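Shown here is one chain on its own, the form predicted on its own, set out as structure tokens.
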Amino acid sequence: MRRRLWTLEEFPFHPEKLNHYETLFTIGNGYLATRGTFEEDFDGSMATTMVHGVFNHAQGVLVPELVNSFNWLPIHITIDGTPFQLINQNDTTPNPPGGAVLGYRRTLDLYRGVLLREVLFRAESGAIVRLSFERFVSLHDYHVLAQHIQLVAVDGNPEIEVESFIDPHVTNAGAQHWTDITTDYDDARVSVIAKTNQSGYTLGMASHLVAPGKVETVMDTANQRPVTRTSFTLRTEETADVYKFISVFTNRDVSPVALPGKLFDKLDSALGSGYDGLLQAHEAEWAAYWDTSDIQIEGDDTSQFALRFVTYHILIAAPRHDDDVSVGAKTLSGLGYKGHVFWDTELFIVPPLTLTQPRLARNLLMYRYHRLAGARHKAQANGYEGAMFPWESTDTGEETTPQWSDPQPDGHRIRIWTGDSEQHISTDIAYSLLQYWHWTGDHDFLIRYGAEIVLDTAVFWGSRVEHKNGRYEISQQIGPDEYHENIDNSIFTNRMVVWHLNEALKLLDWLNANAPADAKRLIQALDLTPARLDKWRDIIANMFIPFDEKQQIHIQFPGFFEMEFIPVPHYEPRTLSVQAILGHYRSIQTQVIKQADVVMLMALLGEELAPRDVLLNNFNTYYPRTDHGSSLSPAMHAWVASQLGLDEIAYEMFEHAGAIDLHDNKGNVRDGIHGAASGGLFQALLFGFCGLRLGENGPEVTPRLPEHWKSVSFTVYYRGEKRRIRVTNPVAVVPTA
């Protein structure tokens, strides 16, 4: 049971499924994530490996993006002459060309974050050999990757050949990004540096192989890379262990100059613990991560190991030594969005975190901190004042959002005005950290580091809003819902704003009467006059509010039941969204909602918003007409659904996000894992269908679990102490130790 509830399965191979595969079967430890390619490499295959921070501009490239480093993985076999690969499946000619693959599984352990390929193969000269390829991501040591290939002779004396070796030779999706790339090499090690050819950072790879045989390492000249090779003869029934150790840094870690000796040093220290000592080290680590952020539903195995496989992808992802790099959007699993940082990582992936590894929410707040700079630039060149936070951010904090989309299959480009319009971003940051610091009671972030931010992004908005008629409007926005570009009041943008300047009054008031040496540098700083305080107050009470009293709904803004109405539901089954289907043109201009809006309002603010009545009345109206062309929109509907009472939408919503990237529905995850999706499931679990919420005295729950699971087990930190709850099938809330 254990093992199929953590393991994820590809049997047989499924080459049409080669880069889906890919994506899913990434390892990574916070420092680095690698895709799940082979180590022969196969035709199509995306091989990537992402390195958090490091970025960079190509020429060619419309905005920077986060390189694809090294390619560590390559292992090259020759059995009898013929080189291992993957082809011919379960051919039973007699030696057919090129050989035959007798037998294929490929598993990733996510409770032990190792990833193992077996396969039975049979060279031309009849010899039939297994072989399984074991590879992990220390999780423990973060500079060192290992992996592990196991070669058995089942039937036959076979001759085997070893190549292995390191690729600097990787791009993009051809967009070049390495330069000055240098090698050196002994008997046994080789390592690669390289620089970015635009921003200047250097990354240095090291890789020793362990092998039977003589293991020498020859330059390839021809491929502009040295390569380790051994070989040795395998008698019937005897078994070979090849060994292949890595270590990586960059000059984020340490100076260029001092790169090459710590490569060697890492090798070093890696050999001497040996592969099993690492692998036991690492094991540990992954144990201690899942004490705390595993959750165990009884009664449904299919949600339970989605639950699973999404926080394992977000632990991957979360740097856990460094807080000056993110998340984006597609995690560290693919080039999707070029490794830029949205809302996704502050509304979807923090809250997870703070609940369960608040260490690692911390560094993801700082990341924001930390460029606070490019914040308050982008409100500067918009005539703003205080910190407006871009769309889309790198390394550098600045505004990285294309003004243009790649060319469309008629060769034309789509403006992009998200970099332009969407704003609400300054205020999702703000509602992550404010959660962050009332669960964590972490008054050191806040005052040092949170404080400022909250407080410089009200600056920012009490400078936005517009005075119009007796009241304050936001007019060129673009809320949750992408469709609709450029449109005035966004009830998302407007109440949001609300609910931020509010929080900026009450967090001042606490920081005067808490610390208030501080609370004086920061209304210095920041220029907090009465006068501007006064004016926040009266933006609170003046602004506009698209309601309608008749309906007894919010609007998602003026005009939109003007637009042609849309029946959304009738346009099943489909993995398209209906934009892609109707053309981006016309779905603008029609009640087609991208994704929760009006819902991930309702989410977020709950009965704060509006009276319960007017909630269900707003799901109602919202719901058959939203597309879900968004990955996150799914779990957002889970959770209101479930709080409203609407179970069977709220299994079929939370089934259908469970679903996004194990069985592909978007048809996009060859570009990486949808991170928001990831971090959207567990809310829907635990503030949707547990209830979880944070009372005056700690974590409350009010269960509403779907009726065929029996129970629902977590733990969650709550200022600092590790509480564990289990709400049960008829509702029953059972603390444990």
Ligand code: BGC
Second form
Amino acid sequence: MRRRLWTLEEFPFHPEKLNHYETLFTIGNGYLATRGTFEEDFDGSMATTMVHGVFNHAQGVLVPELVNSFNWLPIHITIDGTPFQLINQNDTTPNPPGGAVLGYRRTLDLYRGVLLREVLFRAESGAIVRLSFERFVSLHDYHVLAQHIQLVAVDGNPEIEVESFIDPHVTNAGAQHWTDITTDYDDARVSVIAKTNQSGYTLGMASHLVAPGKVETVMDTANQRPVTRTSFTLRTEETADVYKFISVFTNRDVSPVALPGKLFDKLDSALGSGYDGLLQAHEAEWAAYWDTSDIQIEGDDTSQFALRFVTYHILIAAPRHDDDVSVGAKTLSGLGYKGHVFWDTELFIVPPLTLTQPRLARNLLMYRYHRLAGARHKAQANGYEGAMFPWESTDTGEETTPQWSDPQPDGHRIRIWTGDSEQHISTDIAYSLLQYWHWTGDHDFLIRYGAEIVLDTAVFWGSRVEHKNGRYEISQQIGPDEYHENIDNSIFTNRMVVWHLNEALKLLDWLNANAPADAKRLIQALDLTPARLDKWRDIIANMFIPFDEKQQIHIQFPGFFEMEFIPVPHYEPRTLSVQAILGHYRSIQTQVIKQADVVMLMALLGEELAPRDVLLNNFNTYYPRTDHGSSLSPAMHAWVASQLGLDEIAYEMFEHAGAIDLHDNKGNVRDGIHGAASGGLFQALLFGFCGLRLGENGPEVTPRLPEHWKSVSFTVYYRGEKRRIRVTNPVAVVPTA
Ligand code: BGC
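Could the form predicted together with beta-D-glucopyranose (BGC) be given as well, to go with the form predicted on its own?
And the full complex, kicking off with our chain again.
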């Protein structure tokens, strides 16, 4: 069944969008993800499979990165001696050299998590074959991946040859991570095991090919890999089915000694279930996720599809069975940002999961709990107390932000300061965590794990602030707007620290009242003396919050308005950021803002920050100065604009956010999905247009839907219960269950 507005389609083949589409057509199951690379070779493709948690620091690379795992996709097909490949589109010559593609369609069914490619191909012999390539990575059994290729002889009686293998000779854009590659094979089965060369993770994959003809495996010595192959003849109108089952484990799942056995056991059980059985279980699992994650928008097909697309990408990236890994800025769909985890996860990706899949949100928050040692180490190394989370995080929990950029066009590298100065991340984590607690009422999580994070990061801030000029200040910061580096008194940071310390005190009160033994344990362990808590109160009362009384606006940081003013809207139409147009060194001395900064603060704190007229002044001041050089920006603007009644801007920003990956309007989707923009879109819709918030008695909405929308229906969990809510235009709120 083909559901409306659930499928991403490429028709016909767009070779110029090869890498962009590889990212969009990624499939995954929260354990691993694989880009939409083809089964056969294609020049310029970036075959990438990434398994959560497998990081390695290769020689010649500045920092550790998430490793490109073996390529399990290759299935090469030859038709009457012509290798099947995407060549000579629509060439109707009767015997085209190299063959010709006569038709092509690729569809990703978001509802079922299944990728299908159908191609009509004419071989040099003239034989015409219809090939369909279907694949999924099981959401039901996350160690199982499967491919089904169907060949139909449309014209002629072609001789078909099939070759399948697993390719461990893969790199991260040239960086070598794998060593000690070993292979094993018999008949239709192959296994490949290798280790990362610095961190020592072991990865194993095994495959089993089921196909007509005599299936056998031989060593391809030239390429150092076993190849499973078969051949058979098809008569006109005949169909052949080829199945490849793959199992995958790492030493994060089983001991290296047990790994080979596990690979084959899993393969046997997959074969026992059969392709259809595996697919059914996979689809049932997806249906259960969509039951709460799907948001339905009536009256705007583009937005509807965009929402489903981003939700799909969040769901395939979020770990289900593992609370020791987290989602990187580009999810698992590309090599961008090296798989590193930023604030993107907590403030953009976790909130949609908190509302719709709280179990997954908890996993992501636990990743930070398990990395407290790294955060404490960073604080200590910088001369502070408590826990200071790294700006970029991997498996170790240590700071992994590179200190230098890749070479610029003129060859020089730019110093990256975010790892030193973008310190607000510790508070972003606390914000996300407390939001999770308030919505879910997961006291167990809070008491056992979460409270320690909130309190020890508060300890960090207590030691980080500087008492100067009769008030508290924080110097050398980078706020969300990364164009302005090492500034003093970023309003985002200063104000969020006040919020953080306040919440930490409230949390302690709650613990004292509700879990006194745990309160005592934490007070002792984190040294929460009365003097320390008094200092927190003093900081709350005396923190410097830059504000212009005359204009009634918050100041992003003192000195901001003294810099050169650049009218950002005059730089339209543009595909580049204004920073790229003006150059790094000039733009950092202007008022051009990379992304929602004061506006981000407004999204997080709303009217707790200031009365509505001040918020409006802020928006009108900062919006025309922002070039949205970060994909995180438009959705936050949509959210805040909608809440301020700036409907046109809200919708424009929402559309912009929804197009970031689908239309590649930043030109970098080849490096992976923008995970934060995805989660941001979800939040812009619920917190912005629907005005969703948590009231005293549960979820409340104050909708302000775009004029042409008829309704929005969504589900949120509140304290373990599903609440189904429908808001309509003109405004009405209908709980539907
Ligand atoms: C943004 C950051 C973001 C990072 C990773 C940067 O361009 O400015 O806010 O965390 O990308 O997505």
